[in-house]
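Only one chain is included here, represented as structure tokens and corresponding to the form predicted alone.
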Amino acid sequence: MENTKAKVKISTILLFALCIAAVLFLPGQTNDYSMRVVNNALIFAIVSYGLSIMLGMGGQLTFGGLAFMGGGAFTAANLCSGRLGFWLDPVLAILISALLMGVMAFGLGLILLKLKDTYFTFSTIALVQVAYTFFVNYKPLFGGAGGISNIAEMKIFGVGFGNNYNLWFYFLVVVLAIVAFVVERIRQTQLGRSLASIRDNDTAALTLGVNVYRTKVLAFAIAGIFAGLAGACYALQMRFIGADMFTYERSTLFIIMAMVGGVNNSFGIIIGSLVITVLPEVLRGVPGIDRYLQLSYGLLVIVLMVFMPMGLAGMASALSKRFKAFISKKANAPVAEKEVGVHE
């Protein structure tokens, strides 16, 4: 038992050290555009954490995260642009946007989660399409095709963020750490265990006293809060928001991010978001890459599902276990040889 605890501490320290190194050195080594891309990856990771709860813990695939992200983004944009006749503090707008999307997700979850499995998944695809139609066409709330601009600069303790993407990076790291902590706590609570039992067998979970419907609705609401939070952060960082960001094609990217990184691994979610967001920028110089990017994502997901169903995080975990087993075998080999010699 003591050895197990020591191993957990070492892996945790390594991950923590890696995160600290990224936070300390990344802002000083990249330009504004690259930092904005990294910041977007962190924002997308917040949405993907909602998918981790729904799909990773509960086994329920949903495309609805993008709809709630859009809702959070336009809510924050309206509250901070003066379009409603007043300006709200951006930090307060972020909190209100997240809570509002949580309430909306709860209400919609009560309806959509009456559907089972793939029917529910199809309904979330329809939700994304309906939300996009509203974003494009309903000008009073969403600005129509032109979107919403002139969003107020975010300030914390009098320090303006503006286009300082380094400051945004530190802010988003803190937000992402809080979200990751909440997800890990959920994983260890009654809600997390109920979701896991539903994922494995919802009929068995029902016989064990788990309220399957209520648990799924609660998980959907939490995912909505995360998506609304991410959308509000995105709108305030960009200081402009348009409907083009919230098409169905983009909603599939969140699925790919979670699958590539490891849908049931909190650290893998961040890795997957970074890989899928940064990869197009790295390959930008390759002629015609835009035409084959979606094809590449599809092939990548197929390969991962066949050979590494737990994603990159699962692959790293498997390699770590094999390495530890190899080291343990080498360390015990002399002892075994001595025992053989004694018996001889």
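If you superpose the two forms and keep the largest set of C-alpha atoms that fall within 1.5 Å, you have the rigid core. Because the structure is predicted, anything quoted here is derived from the model rather than measured. Numbering follows the first chain given and starts at 1. What changes on going to the form predicted in complex with its partner chain:
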Contents of the next structure:
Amino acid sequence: MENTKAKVKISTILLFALCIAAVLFLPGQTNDYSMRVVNNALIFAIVSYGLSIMLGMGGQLTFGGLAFMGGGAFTAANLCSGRLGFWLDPVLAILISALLMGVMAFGLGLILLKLKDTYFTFSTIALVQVAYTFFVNYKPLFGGAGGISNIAEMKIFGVGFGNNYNLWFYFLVVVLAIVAFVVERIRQTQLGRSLASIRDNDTAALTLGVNVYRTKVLAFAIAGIFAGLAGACYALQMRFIGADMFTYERSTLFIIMAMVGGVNNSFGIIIGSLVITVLPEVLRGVPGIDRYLQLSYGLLVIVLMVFMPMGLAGMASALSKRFKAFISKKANAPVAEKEVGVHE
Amino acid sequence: MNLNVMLSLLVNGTAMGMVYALMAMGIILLVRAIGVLNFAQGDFLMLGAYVALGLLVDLKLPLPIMIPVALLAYAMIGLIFMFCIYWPLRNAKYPAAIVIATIGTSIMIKELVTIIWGSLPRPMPPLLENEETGGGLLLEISGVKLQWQMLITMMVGIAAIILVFVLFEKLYAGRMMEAAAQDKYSAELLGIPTILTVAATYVISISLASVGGFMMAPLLTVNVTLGTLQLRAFAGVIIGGMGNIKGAIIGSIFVGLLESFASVWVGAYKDAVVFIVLLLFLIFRPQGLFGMKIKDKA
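Next, report the structure of the form predicted in complex with its partner chain; the form predicted alone has already been given.
Below, the chain from earlier opens the complete complex, with every other chain and molecule after it.
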């Protein structure tokens, strides 16, 4: 057992090294447009982390992340564009947006999480639809069909970001690292364990003294904070926000990102977001492929669900487990093969 | 609001409600029989509309030939869907996996349609054409003009509903399907071929949605975004009561009417009205108008 633990640590360190290398070398290599695509992938990863908590840990399928992302984006846009008669410091605006969305998610969660599985999923779909309709039509707060432009530039300690997407990249990497750290912490605390028990069997969880309702509401509120944070970052990076970002189709995208990467794996979430966001842009120019890109991406989702419901990260861990079993079989007496758990 | 407008809104809403009901019945059948919540139902409606367009406009088949060909194509699509999605995933340990797979299917259908028919919206001629103007034939009752296409949609919807009820209430095959839906294991012990009942469920479910698409294609233009109509069917399913065909039909017609009248009352906010009503139902009466017979499996 000790041995595997050490190996996991080595692979984690390797992944970290890879990430740091990417962080160091990526910004110099690409143009503004590609950088913005990568940044968007990071922002989407933040939203997907919310889904990782709700779906991966808690087993509750939610489409609601996008509604809160929209809420966060429009909150930040209103606070930083002078539409309300004042300009707030962007960092403060991001924090306020995240917090506000957390409060809203908490309030809505109190109502909606009384519902069980499928009903809750439907209620989040309804939420996305209602939010989108208001984003498109309600001019005073959301700018109507034209959206909100003239959002102030991002500033931290007096350093203006302007259109420097490299700075944005570093900022988002830090934010993402904090979010990933929080998620990993939650996984190991009482909240994470309660969520896992609800996912596996909510009746059993209830009899073991887990407050199922409160746990779900807390998870939903945390997912709301993440989505609000991501939305605010998105609005400030684009310096324009429109409603067409927040349609129902988009909300399925986050679920696909989380599932493709591996809904229960923190690295998987980032990989999934990068694959789904960046790959289409990379392959867009390739003649012959771009036409079938979306198609193959639907196919990828189906094939992954059939063979590897835990996504690319699940595939990697299953492969490494098999590899280890193979090695240890060769080295010494046969080790009892551990079944690859679906939820790990 | 005068009587004239009121009547046309009523007919419009009921016709759209019928289309939602066709989709909703399919959703319920799949949820009851297999426990699969199909997020591609609306895309099968869209695909049905495109297949009808292809046969009727691109291949110029006459109606009497085109209708059986279209129905056969819909049944085939249902079977393909079943063998590509349900069959490999029937023992999936992770319940969300199959739902995600239907979302993937939804993406694939959208793209297939775009590759085959292009991304531009296409008009489809109504089934009964006015030979002088070329538009849809209108029925005039004491000054109120109604589109025949809507009346046909309503009739087809009613016919489909009657067929489904006859199947499940009167026929032995329907009872077999019902038994397999309620308890697959005991049904298999009784010698019911559950694979056939599952296949039949898929064929019926997808055909219902596709026929809906065929019917509404002349009312709206044929385009990829028709798939989003499934959310209205979901709303109808919930409002009517999950797991209950009668409830799903009435709920869907209610959604159609609500949408139709809301477009006059609140204009662009009509979507919000439908889904706020859905949220209110979920909060205050989650079992829907008619409760439920069978436990929620999805």
